[in-house]
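What follows is one chain in structure tokens, specifically the form predicted on its own.
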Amino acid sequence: MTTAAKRIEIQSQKRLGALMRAHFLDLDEASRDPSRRVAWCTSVGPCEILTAMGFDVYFPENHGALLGARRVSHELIPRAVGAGYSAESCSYMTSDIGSTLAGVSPLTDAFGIAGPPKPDLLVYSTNQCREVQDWWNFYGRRDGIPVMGICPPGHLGEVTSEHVAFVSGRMQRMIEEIENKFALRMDYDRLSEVVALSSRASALWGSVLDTAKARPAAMTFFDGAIHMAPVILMRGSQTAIDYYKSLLTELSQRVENGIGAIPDERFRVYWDGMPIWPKVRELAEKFYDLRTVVAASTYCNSWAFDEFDGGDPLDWMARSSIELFINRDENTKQRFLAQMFDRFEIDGAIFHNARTCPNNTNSRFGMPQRIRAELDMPSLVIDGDLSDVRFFSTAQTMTNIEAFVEQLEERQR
């Protein structure tokens, strides 16, 4: 089955490409600038210190995602297994180390640079997973680089005003630590001023991926992996404000005419858990011919932040961290996608059983019976990992997925 009509591209895209290169090109020129500081930061880590601090800011897991979207990663983490690492620990990690220890990066090939830049400082934030701690610490002590992290309470139901000031007092702490070791002093209206920015481009995401409850979808959960980037790597920038006005503007104005990112759009799945990073192009083009959109996804909704509105900048940092998907409680997480499929008006849920992040699969404490039972949602497991392509059958998932999307069309008649 293929879509007659013709898909029209996200003009957008074309400019993210540029910024990108742009972004890490500049990351590269820091990293040989005696004048400069590069810190490593976990995706939803406390990046907005650093950036207040005058460091440039690099987020390792993009590497990850990219060794995955390259389909190099299987070459790669034998390198880390022989240093000492599991096979089926994160392989945005093993990944990653392994690239590391064979001296070779995608980033070489995509910006002509040898790769990542070379850090001052190492942060991170166990709000995703613990794994990010123990690599982290590996370049830590490869390199004698200073790590300094923060643990933060997980598996929340009801975020407290005491959770929010536990984890707001580590990052004070984190603050201090940095100011003596750097012999720096933070501004905190300059900190205000990053949140600010910061939180603004988070907003504008959200609007951004509120788009895809148009019918038709006017982006898919395909398009918001991409486009996501500048959220996570540019956050306290003008830069990715000025994106997300931009691409907003284009996709309201795909919703006003009617122009869907799956011409002639049947059916409207949620996509819970990691991309499969190097299926995504084979998955994107199944669903199109199956004119199915994957109109929303957990994944792409972790950086989908409230803006802030004064006050203490350090007290949003702390509760929007803590406030993320993959840090609560079942229960939770169970109401969430609950609101989710109503907000997106969702036929069926798809959930990735990612082999090496059992942080972000939901698939495997019986989520998905739940859900068919209590929603009568409609519900497919995949198999797979978010960069390890040998967890992953393409033959048997793209046959489950059309017997899944069998089931909706007998559920329509």
Second form
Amino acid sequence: MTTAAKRIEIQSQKRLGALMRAHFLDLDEASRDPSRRVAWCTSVGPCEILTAMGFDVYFPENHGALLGARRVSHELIPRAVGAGYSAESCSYMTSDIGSTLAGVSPLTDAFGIAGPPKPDLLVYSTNQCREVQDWWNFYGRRDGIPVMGICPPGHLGEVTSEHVAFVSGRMQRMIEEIENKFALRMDYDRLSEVVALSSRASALWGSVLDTAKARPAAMTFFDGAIHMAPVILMRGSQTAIDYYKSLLTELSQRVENGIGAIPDERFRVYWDGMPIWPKVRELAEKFYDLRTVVAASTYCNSWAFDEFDGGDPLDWMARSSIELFINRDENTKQRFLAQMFDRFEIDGAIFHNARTCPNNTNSRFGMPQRIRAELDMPSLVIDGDLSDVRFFSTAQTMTNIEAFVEQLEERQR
Amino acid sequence: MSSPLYVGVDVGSSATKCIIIDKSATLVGHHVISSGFDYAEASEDVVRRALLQAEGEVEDVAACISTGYGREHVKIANKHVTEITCHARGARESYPEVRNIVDIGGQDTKVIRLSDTGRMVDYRMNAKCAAGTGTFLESTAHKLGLTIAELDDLAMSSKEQAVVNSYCTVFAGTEVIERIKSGQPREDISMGLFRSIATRVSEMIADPEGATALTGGVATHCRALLRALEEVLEVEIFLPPMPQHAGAYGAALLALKLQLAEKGADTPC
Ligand code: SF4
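Would you mind giving the form predicted in complex with the partner chain, to go alongside the form predicted on its own above?
Below: every chain and molecule of the assembly, starting with the one above.
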């Protein structure tokens, strides 16, 4: 069963492929060039500090996602489990550690490089989860690389100026540590510049995602999961800004011309939680066949921050890093979801209960039940995982999704 | 050609069921066979046999809806619909007041919640695991050297029940051995297994308000399951006339509705 109308692909994707290639080749080059330094950073960590201090920044979570998307995680995770990392803990972490222990990487196939660039410094923030701390420490211990981290206050309701000052102070401390360790000096004007670039890319990314507000939606969550790469990997660069400007132009054109990601869209649903990387394509096809657009997601919106106002760059970074959805309490999360449902005219919400990422799973404290009762929003919880396909049942999930759309049909009658 | 027939085929992981109704929604034929490895063949076979009972021919089939795990393999189907919607439809037809439908199949267990107007408002499926499913019972019965029917007979004669805490098929097996070693009667241990399923099901019920129906293959063969569920959920549970066929029945009703809707007529269901 497929929809009759023809699918029109997003053209910018071709350009994205070339950008990614250049990005990874350059990182590979950096790791072999003694005059350059590579830092690894968590995806919503203080990467602007590293860029401003001249480091080339690599984001290991992307490697985890790639291992999942290439469907090799489940073959590599046992290596990490053997080394003492539980199969029930973050499968980005276990598949990444497993790939290191096995000496294989999807980056070889994709870009012809040996693997992730060798780090000089490992930097994390636990604003997303504690797992990253132990993930980075694995490499720190094993290869004797310095590990530096920020542990901001978590699960916040209101974000106060005290919270911001605390995190900004920790960032200042980290800068000093890096200065001492690597005999560098932070150029604060350069930091403001990088933060401005970072926030500009992030704001443009927000506008890109907003094109899914149109009916039909110009893009889906599955497109977003691909096109978000520059806002994570190339944050703080003009390249990311240029890419999103051209993507936004293309998508705005689609909106103007009434071209939808799903041409004869019937329903609009929301995706909460992590993508299921090994099954992204199958899921995208399933929703396409059901003429249901996944118009918005918590995941893609996690990199759409408020724009930098030109004030203290560390304050902006601190605020952005703790205002994140994942770092908030249930009530704040529920309010955010309610706003998203309104903005994107959502008919139903799907919660991905990711077995190895409780941090990015929001169905474990009654949220689906509350939004159903309080917002009259149909909800579905699907069990799966971000990377480890062994926690996923295709038949069961597809039946659940089909039944959910049947439920939406029934409501429409 | 005799009167038009409406066919529902439910291709489950263990059994394939077929229900045939006529235009007034009266049951005229039914059959169940093992699904085997070839779902297309099983569905053809089950329809042929049900048609024999209905004294009809394939040409008399006005509409067919397939459902279940192998729903996409039914060649004769005009449309496929999930077993969740079909079970809800089938159970509601047999028991209009029903609000919770518990369907225990070979590989999964579902709980479907209906609104007071019969609209599906929520449903849950067991997580990817045998806990709370027919497979759990089958496997544990097998370890005890019993068939499911024998396990059911034993459980029904239980006076006091032994507690089996584990949902996991493997752990439950170990627990059962421990109970045997501690001298607990086989009848009570058997009932404990059914209660373990009932407890698992109780976790899937968001709102116990209103009438509850039990459908699915396990319900057909196990009186002890009904008893365990009634005790754990503390409600009276309704068993439709052919619990294993509830999905196929719902599919047949939806086939009738589909055909009448295409003709623009009012639907009796
Ligand atoms: S947020 Fe989840 S997926 Fe991301 S690193 Fe932490 S545990 Fe892993």
